[in-house]
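In structure tokens, one chain follows: the form predicted alone.
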Amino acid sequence: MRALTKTTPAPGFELSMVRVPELGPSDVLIRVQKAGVCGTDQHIYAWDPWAQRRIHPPLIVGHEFMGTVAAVGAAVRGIAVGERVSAEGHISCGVCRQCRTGEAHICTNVKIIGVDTDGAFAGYIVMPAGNVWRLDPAIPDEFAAIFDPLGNAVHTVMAAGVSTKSVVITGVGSIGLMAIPVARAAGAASVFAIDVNPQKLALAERVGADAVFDARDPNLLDEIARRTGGDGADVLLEMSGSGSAIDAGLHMLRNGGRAALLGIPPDDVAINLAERIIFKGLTVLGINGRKMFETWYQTEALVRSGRVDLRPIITHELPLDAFADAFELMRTGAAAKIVLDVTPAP
């Protein structure tokens, strides 16, 4: 099969013939048909600090997808061969206390497909029986092949609280931008978003933020601060990762305010802990990943009943011969969200 693969511990990836994997008792065979790109992906493809500290070559890269079963081990019930099928990528062990206790998205021994095993960005994938989510017929191909993001944003947006209240998104990239309308879905009152990329901000505006902002503007904090009657928001979700607007973010919010954490800094950050979260008595939520299942069943209920609608978002749709192109245009910003399409050309 074709797969897309780190081979060494170096920038950009090959894409390359390799064999299809072995299919356990417990284990569905699925044959990929869209994979989204990732910001996680990009990290690996530019292999930054936080790739270097976490990958191990050789590797097949990806973990956003999906597909229809081509096979189902001697074990497996309830999943039949052409069912159209996407998966959670956090394998757990399902034995550790995080397991044990309803948290298996933090599992403690978690293997995470396309960053600790192989991954997605090939003709087939191999996943345990459970990880298995059966697609609704009404949700579109590239749609189904994003959950796993959107299933981000929906957590992120969920843990943070954010019914009747003033949100601030730093950074509207992917999963920024779907947090928009998560929010929106959810009860926000108000929604600010901020970033550096002028496209992105347009499009935030498009799918729902009330007011869109250039992190780099000096006067970026009073304005926040007028529209919030002085006090400051009372959530931030923190899409991007960038020390410089964590740092932001925390600046932005009320006293006693929630800040959900979600991106991937490259490397380490330097935070004022006294003046930003101590002094001001923040609730700060480190989010990983989906709650599994609760969150699946969250994010098909909103993408089912319209209210998130991921078009605007999906910018590019391209194949994967050309993954070099779709990493060059998340370098420079140019796309929101791109879905590969993995089928072999006829």
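In place of the form predicted alone, the structure of the form predicted in complex with a further copy of the same chain is requested.
Only one chain is given; partner chains and other molecules are left out.
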């Protein structure tokens, strides 16, 4: 099969032919059809310091995908050959305390496909049956291919709780953008998006933000206060990983507000805990992955309701062999979300 592979500890990927992976008794073999490109893939492609520490070539990359079941292991129940599926890319251990108490998304022994084990930019992928998600026919292929990052957005929104609330989103990369229609569909009364990229902010407005702001706007804090009855925002969804955005986002929250942190800061962040968190009585939540599988049920419900339209966010669909173009579009910021068509041309 074809597979996009990190073959050596250096920048770039190689598209080559490899053997189809073997199927264990509790596994499902999936023929990949569409797969999303994530910022993580870009880090691995560029071979940045994080990738150099974390990735051990050779490795097939890619972790957001959908496809069709090609084979199921002997012990698998409830999944049939030919079914349309996506899959949770975090493979949890099943025996740690978190796994045994409904918190497998923070499993202490998690392995991530495309990072720790072979991934989805390939003709086929093997997944544990417990990770497979059968797709509702109403979910379009290209949305299903990005249920993983969409699930990050849904998990963040649902952990924060947005029903009737005013919501600030700091950072509208692809997940931040998805969080806008998700927050609205989940009941937010107003959504304000903040970023430094005017194209992303324009897209944020197009997918439903009530107002968008340049993070460097000196009146930003006053504007948020003005639009929230002077109180400050109820909820912060932090999706930038930027220290200054985190500080500003916490500052914008009203006393008693809630912040959900999804963006990963590359370095330590200095925080005035007294003023930003303690005196204000804030709740700050660290968000990792997607709840298995509560987030998946929520994501399906939102997409099926027709109120979360991802089409404007999927700016590019490209064939797998155009992967170099895809990573260049990512690098320049010209793309929001790119979906690769992995099916070989007939």
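Note that the structure is a prediction, hence the values are computed from the model and not measured. Numbering follows the first chain given and starts at 1. We call the rigid core whatever largest set of C-alpha positions still superposes within 1.5 Å between the two forms.
- Taking 2 Å as the criterion, residue 288 does not count as shifted between these two forms: its C-alpha moves by less than this amount when the rigid core is aligned.
- With the core held fixed, residue 151 shows a CA shift below 2 Å between these two forms.
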